[in-house]
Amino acid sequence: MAPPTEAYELPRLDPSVAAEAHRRWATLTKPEGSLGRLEELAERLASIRGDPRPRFRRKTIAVFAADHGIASEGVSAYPASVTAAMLENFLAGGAAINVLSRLVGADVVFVDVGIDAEPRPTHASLRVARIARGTRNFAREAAMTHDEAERAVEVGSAVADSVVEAGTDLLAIGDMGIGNSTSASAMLAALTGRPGVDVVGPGTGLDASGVARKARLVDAALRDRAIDANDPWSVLREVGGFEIAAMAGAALGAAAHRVPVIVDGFIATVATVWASRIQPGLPAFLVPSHRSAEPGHRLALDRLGLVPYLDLGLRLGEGTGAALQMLLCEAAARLLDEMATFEEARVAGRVRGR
């Protein structure tokens, strides 16, 4: 039995807050609408925070990592051992997300939800909440049990609760896990009723034949697994991933605290598509970062009704696109809060009728 929807209850957003932020833009020393989508972004952030002039004091990037049994089917250009190796790189500060987190001034927490490796010594930036040593191979059996699925979602929700309690008011979610683009593709196909060819991409760099094999595996899983497309828990249990479930939980947990959730690339976006089936109001609390090179990402974003702010051809994961989006969020909020009004600057405003 899945947890009741009330377990992930979200607050109601007051449209008057965004309207007040919108009115403030009209008073600032610039032509109307001249800051483009930064204006809409600031209004979105204001609405989520319930503050017409939001400011962000502590930013956190949560990177959830796990292994996938489906990787044994050759769906990635890299071996499954890379997940554990990359965790070590994260903790040593040498990965792309480390560089970008330093740039944007964000804390980073790495969460081991199910890496297939021996437990490592403790580290200040690492939280070990391992459900199992990777999911099962969904080409042959369900990826996880129902209990494991629930626990993985709860891991993410608990991480969100803890970082918000520590002062985080802007959260980004990212992922690491060899094989996870296949799990995300299968989840998206199940949730949308689309065939594998519409959602599968190269992931870490598969060639054309590898992508075709990956699409066939997704189609076979949707045919062979006992998936009830109307039951999101069935989708997660049969073809999901532990870190995907945890990102879904983190998004729901942060939104419950009125903390904006910056969504990274394809994998993270699919996690929020799944979470929006649990709580349909979730998309209003999300900030999309970029459009990745994965073909299924556009479909996932469309499902959420979100338009990303960046289009850089990214497909790395780790929260890298979300980290860059943090800069835009802070820029939008500061512009709204710190720019002078026409009256304050003694600058003539727009002439009526022109």
Second form
2 protein chains.
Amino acid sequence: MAPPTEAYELPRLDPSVAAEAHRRWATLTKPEGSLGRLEELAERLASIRGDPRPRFRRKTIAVFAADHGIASEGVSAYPASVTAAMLENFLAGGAAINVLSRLVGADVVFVDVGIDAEPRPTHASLRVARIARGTRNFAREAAMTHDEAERAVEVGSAVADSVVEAGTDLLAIGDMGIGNSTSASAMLAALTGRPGVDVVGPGTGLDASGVARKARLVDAALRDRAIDANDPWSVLREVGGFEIAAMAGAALGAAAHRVPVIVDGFIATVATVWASRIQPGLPAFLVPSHRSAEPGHRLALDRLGLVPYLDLGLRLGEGTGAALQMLLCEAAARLLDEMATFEEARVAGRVRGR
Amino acid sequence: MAPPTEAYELPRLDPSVAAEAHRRWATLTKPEGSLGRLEELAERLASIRGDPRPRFRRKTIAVFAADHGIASEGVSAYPASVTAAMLENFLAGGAAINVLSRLVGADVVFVDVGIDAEPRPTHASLRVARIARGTRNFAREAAMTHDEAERAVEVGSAVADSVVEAGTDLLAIGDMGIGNSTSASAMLAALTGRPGVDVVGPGTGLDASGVARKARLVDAALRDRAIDANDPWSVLREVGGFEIAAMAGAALGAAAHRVPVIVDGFIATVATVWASRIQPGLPAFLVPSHRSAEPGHRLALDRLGLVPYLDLGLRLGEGTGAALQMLLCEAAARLLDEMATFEEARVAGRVRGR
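Shown: the form predicted alone; wanted: the form predicted in complex with a further copy of the same chain:
Let's see the whole complex now, leading with the same chain.
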């Protein structure tokens, strides 16, 4: 039933590349280890790129948007119409991710994987690849068909293919979709065997009773939907979202091209937890960004063995945390590449025995 | 004995400016509070600038360098000659702070407040304002005279005056000086009444016995030097450093001009703890950057009531953490200024009662 995983086969990472980057750090004009986590970050980027001194020439933020049938259960502080309205805001350049992409110097591409709205005029930054006008309400039926799930993942991998083809060597993935923290919570619960209470949070700003209702909806879906915990495709089909599927596909697609994938917050991280069930080697190609205020994010990150670099209490999505992380990736890579060595700068090294 | 504090008098901050920034956040197209600490950061910057939508046109990183007599006690993993050699590396563009200043788009100015080396040729990025060729060894005598202490502080405030005059509206302060974590630890111990063990750490990479020796030197200085804990000038004179004094002066000078001061790691933070004894209103003009790996940093930050934005395990100095924080300041200010409002973007607001 599941499509062949060879479609998303990942390259082998050569440990000698990260080791070479690690050795270079020790030669640079600074106390050993004094750049802290930026050193490990640069080594990770080197490993993924297969280049001991990686540089990034074209950065792209891909934001995937779709609607969710579960939104009709009142699981968001905002009405479902906000997904389509925010797409217009993205295309007009007024959203947070627009501001940050300008700051970071990244291209940004918006992908409509299934917004529930009338078609809109074309736009240079928009790709329309709607699977349907939103998923179905998983409180009542499967969110999507198996065919829709596969096609949604392929939308993401095709976006990755095309931006990499155009020169992208660092990709950030983000999301927009009213109701999607409920879909992501249900997916994470199904993938980890945890109850709703462990995986839900306020999302865009639900109050305590809203969060409790969300947890009950997740628990009911785990009981009522035909989920086989050993089959990630059944999880996606029963309780997933189109933009979540597409982010998973984008991560797999970029990783296949050795392009590091910066993962945004809770929704994007759950997408990569799912994608890691398709390709268990995926986490080595991912770069965490921030620790979201959404409580389930920690669980999702732990599953991937990733520790975020930023902890700013962000809970916006859109790829905003990933965009900020692009700056740290640039910093880490440039430091490794551009700093002078002790020998070049004729700076004395450590005094032995201190 | 102490110079008149009016020299560093700070402007009054009008709380209505931060409140106006806070109200604007609520109108922008994102869930309320979803930009987390970036929202509070932008409000702080607005307050300091007296502008509810501050923008930064010229960013400057000022790195103050000097030598320390205490280095002859073997308190650093590196020989004292590294201070002068690193200045050459700075001027050649090969150090970490050079790489980051290019990434951040900031000017960088290096200030020799008292390096122990022969004079070097002039350089466009260098200001020479040597108080002496290093401080004296505070294990044996006062680190500097009262007059030297005052002049070192004035070096920093003069640097702040001149870069602000040239258009700088965001200043980062950083340090270079072999032995300076020992001077900073002794200052912090004197200013807080804590024993050496609470304020020392590995600095550039001392081993455990080196750290223990450092703590003993701090305790001995607190006992043997003529420190009056109620007189910050006596603390600076007895156990301080020229670049630490200059960073304090730069922070006071920039604050007087309503220019936010981004504080780097342990050494720079101790400089601002000292400066806050001169002007208790100073912390409101400071922007913390990262949490250093140096254990005493937490104590220094707590004294100022500041919570850092980055926690990357950095322990390099040079203003490297502050340079990264410039990016977060830019991000916060631009988001506040450039994002569309719900009304402008015609995006629906919250559903009441969820």
